[in-house]
Amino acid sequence: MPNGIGLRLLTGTITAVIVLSTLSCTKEPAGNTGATAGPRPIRIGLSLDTLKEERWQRDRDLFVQYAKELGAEVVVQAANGDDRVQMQQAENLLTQGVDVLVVVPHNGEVMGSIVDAAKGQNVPVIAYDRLIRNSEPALYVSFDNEKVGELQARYLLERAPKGNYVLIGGAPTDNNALLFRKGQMNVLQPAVDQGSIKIVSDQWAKDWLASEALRATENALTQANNDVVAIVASNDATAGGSVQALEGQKLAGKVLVSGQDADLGGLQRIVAGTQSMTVYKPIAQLARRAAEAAVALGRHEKLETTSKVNNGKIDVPSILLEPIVVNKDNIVQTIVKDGYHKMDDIYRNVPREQWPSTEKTKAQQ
């Protein structure tokens, strides 16, 4: 965490709460029209589905950092994938008097009711990275998730235009998982219709668990007698489960596997040759835009959005950022250059002589 942030961490079996206050608490933010009356800065509640994954720990840290730089304080709670707990935590944040609620929903349908509750208290809600459905959030900030699925499928299809495919989706309760699948099928369906590829298994991994992906991939390989050319895994965690199943059949590195999130484990598999690609979503950009939007909403300022996404009830004002395909060839000029992961960590399990040369690395940067 950056210097200047007071940190208080309360741990429990299901809840992590982080309260961060700025050093500028004695001055009301400019442009505030009453939501943060008196000396108190804008207070943002951040309700997270989970902190068990590296991805969400990074989002939390960056969002808190950027909010602090903008003169706000953040109260963070994480539900560890429990809908009931997340609902209770979000209600608690409203009770604490937050000015804005930022939610990464475990279940996009269930959390619609917290949007309604917040609206009743004139607290705007931002759906962070995952859409909250059938409600009226003030903003949705994410990446173009349908495009993420298209990038995954296109990468594999260009390299394996014929043969049997396995699809491993994410949590069916996560609207993003549905968008990824929609994007994947935008690309794959024409090839299926032409008979050039066949989808031999289409499964979903509960809560994005690698163990679920492992089980589904093992079953798919058994059903197809190991005759599989590509596995469209929707993120790096599920890709890890699929690669583990392939290793059990001595097929790792022979079957193409997609991923997403640029997790360290996924990148290590890419340079080792067992995972083909990942989709990098620059989390720093996402966290910064969300923090800026949260502060603006807390100050009752007008937001500029780039598009709208229908959530079943309204067209939600949205800010959608661009995802990036990453493979072994461009890890240095994307992941390493952005400081998202260090090259020493990515190539930790690769013989030193196989690392990119110093000259090549400098040229790419």
Second form
Amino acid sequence: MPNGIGLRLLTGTITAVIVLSTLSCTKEPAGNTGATAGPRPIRIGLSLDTLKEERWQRDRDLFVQYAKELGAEVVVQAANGDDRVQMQQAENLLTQGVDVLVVVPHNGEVMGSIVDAAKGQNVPVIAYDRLIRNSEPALYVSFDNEKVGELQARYLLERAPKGNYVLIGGAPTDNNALLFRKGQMNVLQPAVDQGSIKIVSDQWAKDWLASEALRATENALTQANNDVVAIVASNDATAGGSVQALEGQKLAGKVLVSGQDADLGGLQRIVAGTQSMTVYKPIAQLARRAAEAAVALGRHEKLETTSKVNNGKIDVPSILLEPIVVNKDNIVQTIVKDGYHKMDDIYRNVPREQWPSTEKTKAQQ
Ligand code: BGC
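Structure of the form predicted together with ligand BGC, given the form predicted alone:
The next block holds the full complex; its first chain is the one shown before.
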């Protein structure tokens, strides 16, 4: 990943955390006043649900990079979508004596108990991208996820104001999936009430699997006799499954499909015309804010945040970053410009003469 992106993306985020000092070392443990032992670096445990979707690898790499730049050490664990494994890994990180735990929960309810366990050991927990429910995390750093859902639905509704809609939600165990759906319905419900659109199928893809979205879309198309104008897919992985189902009925490119994450596969479908849009979430901003906050918390510094999100138990201090709509008209100005993906990769399957003009591209790179 080009080095410039992180810095470029860092500018223009919403204000939230003020890091109060720059040295990322813990205080001496009480009683350790030996002349030779300096303060040790902050140790951060990063517990990830999965590395399956492309974005999580980027999250991991950037988070580790930024934390290291701040002088901290990071131990990373990924649970392959298994609650029990994630719990054990997180417990292990606590046993190893991390100063801060950063968690992307597979299941936002289940991981509440690790927040409780960490609290018992005075280890603050940051809920990264996904909220951890019914517990007391120190911070929630994410994007405005309800807005993500609104952007997806609004894009489709503006282009298909009438007809049958299919909804493909994400993993019901992921609080974000519920927020995306909430945002989608904020936009779609008035059109449903007016009778201009009809939701003919409303399903969820377990673990965000493309195979689940494929099956759900196939069923929906069968039930609706292929009379569908738009598929509200909640991310690019599920959009991929839906597009595959559409291809099976020679409908790809004729039915609007949303997405999220600016995955390479999603962007390639956008330039091929089979997926309509994606929601781009500049991960560098998220990883940077989380790394800064983790180091500050590890040093027992106070964080100043501007938002709060209720998790069923407390109002969690939160940082919510802005998502960006991307379609084939602004891929160059957003994704390529930020170095998130390369022009050559995105347009790999498109004949060169159909690429956006290189003049424009060079100017924007
Ligand atoms: C994230 C999305 C991602 C999905 C599947 C959600 O919690 O916000 O960016 O596509 O999980 O990993």
